[in-house]
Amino acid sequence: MGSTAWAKKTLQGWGRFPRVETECARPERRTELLRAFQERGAAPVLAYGLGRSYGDAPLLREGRQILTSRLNRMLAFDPETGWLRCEAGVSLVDIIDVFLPRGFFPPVVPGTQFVTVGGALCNNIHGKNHHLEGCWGDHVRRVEVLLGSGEIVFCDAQTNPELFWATTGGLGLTGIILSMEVQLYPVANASIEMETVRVNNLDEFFEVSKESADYSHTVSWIDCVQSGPTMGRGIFMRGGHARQGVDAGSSVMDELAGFAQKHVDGRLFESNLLLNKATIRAFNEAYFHKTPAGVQKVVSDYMPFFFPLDAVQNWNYAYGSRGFLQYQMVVPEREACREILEIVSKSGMASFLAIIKEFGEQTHGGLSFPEPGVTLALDFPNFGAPLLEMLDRLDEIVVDVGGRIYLGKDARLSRENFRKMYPEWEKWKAVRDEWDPEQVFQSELGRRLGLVG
């Protein structure tokens, strides 16, 4: 048996910005991760998957990262009650293949696919149901975990329940998730059911959002270049999967989307120039007339309505070389939401993704994001100091009003006021250095946000 081959990569988090070269492994089985593991030196690690989260959270300078995603194997599956085991570089993509065609569909999917079932515990993410279903850690009832001593333990509600907990939303920085059990949910077919709802501004939004309480999924798009009383105005859906005997087939939309993903990439559109506010105020204009008025019903694959972005290949290289920033907050107040809306329209920084939806009750503790409230996520193009000044100032709101933003999109928040929308962050780190004494496990956020050392 051979020693580990560390190679020098440069690696990103899909936000492209940071960047850091790191040594790297890429393990095809789990003997060989625990090799790589045993074989670091004394250098901290991190596990890497997809690349899906948008900051730093997934990179570490000065360290060894251990490439997870060929380590993607089903192990087991009860038809009966939807529990599948699998190791921790399964994807959701793998898991959509395999299982709706037999009548199963992850439980909570974020908007990409590509994400690992590791990257979902880590960042405990959430999706269009969140009001109704909660987050992915709501449906793992085990986790197997390697630790910073090299060993490796079980870990659920009953059985090492605090490092459960800290885990589900613990950014990869308690051990390396090796496998987990999900469950799966039965579904009749691949078709969504969907309804979308054109409206004016917020106060429509919230209405509509009231109305939908009792609707699986919900979402909406906003057109985040408006103002005054056309503020907040976009498109609401709301639908879930559909009944047994209804089917979508094969609409044009559909073909386009199937035809995008094979043959477009977003790398031929690199440019630091493409995506700026009279492009998406272009672009918003159009797509915002292009849902008629009032109430439509429609019948849609599931692929447009949970992850239309993947239909591009790379679609993240459009912003240009310098990358771009997402950020996301939750706020329990609504008028909070409003402010930032107008402080981001006002500051000629158009974002060219606005996505807002209320989460449900559930509350997650710990670092897992969700928490009752609205919730805005925002893509901006790097635009440096500028940027970082006004997305400074968007933290001042959400923490004066007890909101928090996304870790696992996040890039530049300062640990101050990091401590703040995260209260219970002492916790989770006491159970964290508990579990890892030696701080083996690290991360750029964690650095960043002293989470470790």
Second form
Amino acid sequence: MGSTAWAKKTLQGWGRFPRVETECARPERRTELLRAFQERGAAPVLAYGLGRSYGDAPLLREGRQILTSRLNRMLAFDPETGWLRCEAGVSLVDIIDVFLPRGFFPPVVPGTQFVTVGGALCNNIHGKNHHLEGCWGDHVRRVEVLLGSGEIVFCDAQTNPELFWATTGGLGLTGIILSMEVQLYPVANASIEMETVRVNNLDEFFEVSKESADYSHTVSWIDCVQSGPTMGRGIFMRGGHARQGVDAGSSVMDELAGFAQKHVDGRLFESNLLLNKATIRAFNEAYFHKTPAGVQKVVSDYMPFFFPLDAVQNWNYAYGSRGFLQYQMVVPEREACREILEIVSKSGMASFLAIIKEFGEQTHGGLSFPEPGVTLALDFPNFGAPLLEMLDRLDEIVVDVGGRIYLGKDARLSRENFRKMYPEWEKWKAVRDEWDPEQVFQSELGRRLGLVG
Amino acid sequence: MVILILGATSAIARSVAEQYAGAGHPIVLGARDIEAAEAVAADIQIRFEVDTWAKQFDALDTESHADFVADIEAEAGAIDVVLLAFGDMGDQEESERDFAQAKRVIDINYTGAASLAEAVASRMSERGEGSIIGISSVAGDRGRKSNYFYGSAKGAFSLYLQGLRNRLSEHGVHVMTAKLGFVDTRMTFGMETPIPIASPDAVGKAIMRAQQAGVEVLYYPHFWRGVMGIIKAIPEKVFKRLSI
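Structure of the form predicted together with the partner chain (previous: the form predicted alone):
So here's everything in the complex, that chain up top.
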């Protein structure tokens, strides 16, 4: 057996900003992973999965990164209970492909299925069912972690509970996750029964959201170019896995997704000119009016419901070589949300993709993002200084009302504001420092926010 | 149809195993690292719901090969397809300094492979059916200064398979030589290659398709047949001065 092959590679998050050149290894089995870890020298380490975190959370300059994409074996599955034990590099698309035909679905899914279970735990991801099911970590027991000392330990709610707590949402900074047990949930079929409700402004959104609390999944697209009386208009979607015997018709959405999957690659459109306020306004206008007013019942495939953007490979390239930033925040007060939308719509920096949802009552602690309130996710082409200034301004509003932004999507938050947003950071860091006293695990985000060192 | 895959923890072997398991065949996986083989076996069992076995296999322990094959056939049934996917590139410079290293490369890639193939071949020829797939390399088509120990062992293995094919053809046993160019595996990770790299997934599909079609020599990606045709045709005098 030769020693570890290290290769210099340029890694980036999904926003393609920033990019770093770093020494990488891509182990294919556990012994190779352990060897790479030993052979890193004194360098700090960070695991890298499928790169769907947006900003600098998955990146490490002047260190060693371990690519986990080939550590993707499923190790045990109990069809009675739905518990799956698998390596950290297993992706949600793998799980869905294997288990959906057998009537199981991951407990929580984000907007893309191209994430690893390791990344899902590190970011403690949430989905359209947060108000009922919480986050990924709420459905995980027994996590196997490679510590900075080289020791491998298990943690869960009973064994090493502090490590389990800090690893869930811990952005990969407590160790390299080797495997975990996650509970898959039974579903009757692959289709989604849903309703779309056109809402004409933010007040209507909150009304519909309130009366939709019993639907297992809710999410809304919002037209963030609008201001004044139409501010917050959008399409509210609610529903969930269909009952037995209800099948997806070939809806226009399905067909479009199928076409895009076969023929469209975002790299073809890589241009700094494509997404600007005019094109985004035109798209929003068309999308809003395409959906009939009132409530529509639809049966769709699970793909366009859960993962609409996965249909276009590399859609992140459409923002051009400068990349883009996503700003996702949660605020406990609606007025703050209104204020933020107001600022964005007046800024001239339109967000192509704007998603709004009310979280459930659960908070998860540590560095996990969701808390009760309304969350808004906005994508901005990387316009540079004016954008960064506006986002700083938004941070102040978020901090003032006791909200926070999602670290898995961040590339620019200040240390000071981070500390105000995540009051448990000190407790988290104390646990991390206890388990990684040598500061072996680091990331650009960790360094920026003072989580390591 | 029982499929035996040796060197089962490599990305290529795993992909081939997935193709056959996807078609519903039981899979026996042999590898030196039994823990890794067990993980691959569990993965394939869960994903494809076929019977799988993980067995410890050491290419260098040629004494054990006949029993190894006999045990598998006793447990899983007659082997219909065997894939010889193990191999080790070694380190050329180390092999030049230390012949023990060179011998190891030769023994894994050639002696061990021939020994195992022979153990399976005798059983298959008795039954009058079966398929033996040997993973060789385009590196075996012409000796090069940068990897001639590995290349010569793979070249010898290719010649061995050619002879075996010759011998077994009248017994209804198919022998396929898969000559692979650059594949995105552990061996090539980080290498700057002048020619695009194939994904293990594509290689796995190509190997199963070719085996089912009865192909004798598969170059994959296919253009490697042409590339190697040219490289083999370069006169020695000229070749010596090129750094290919």
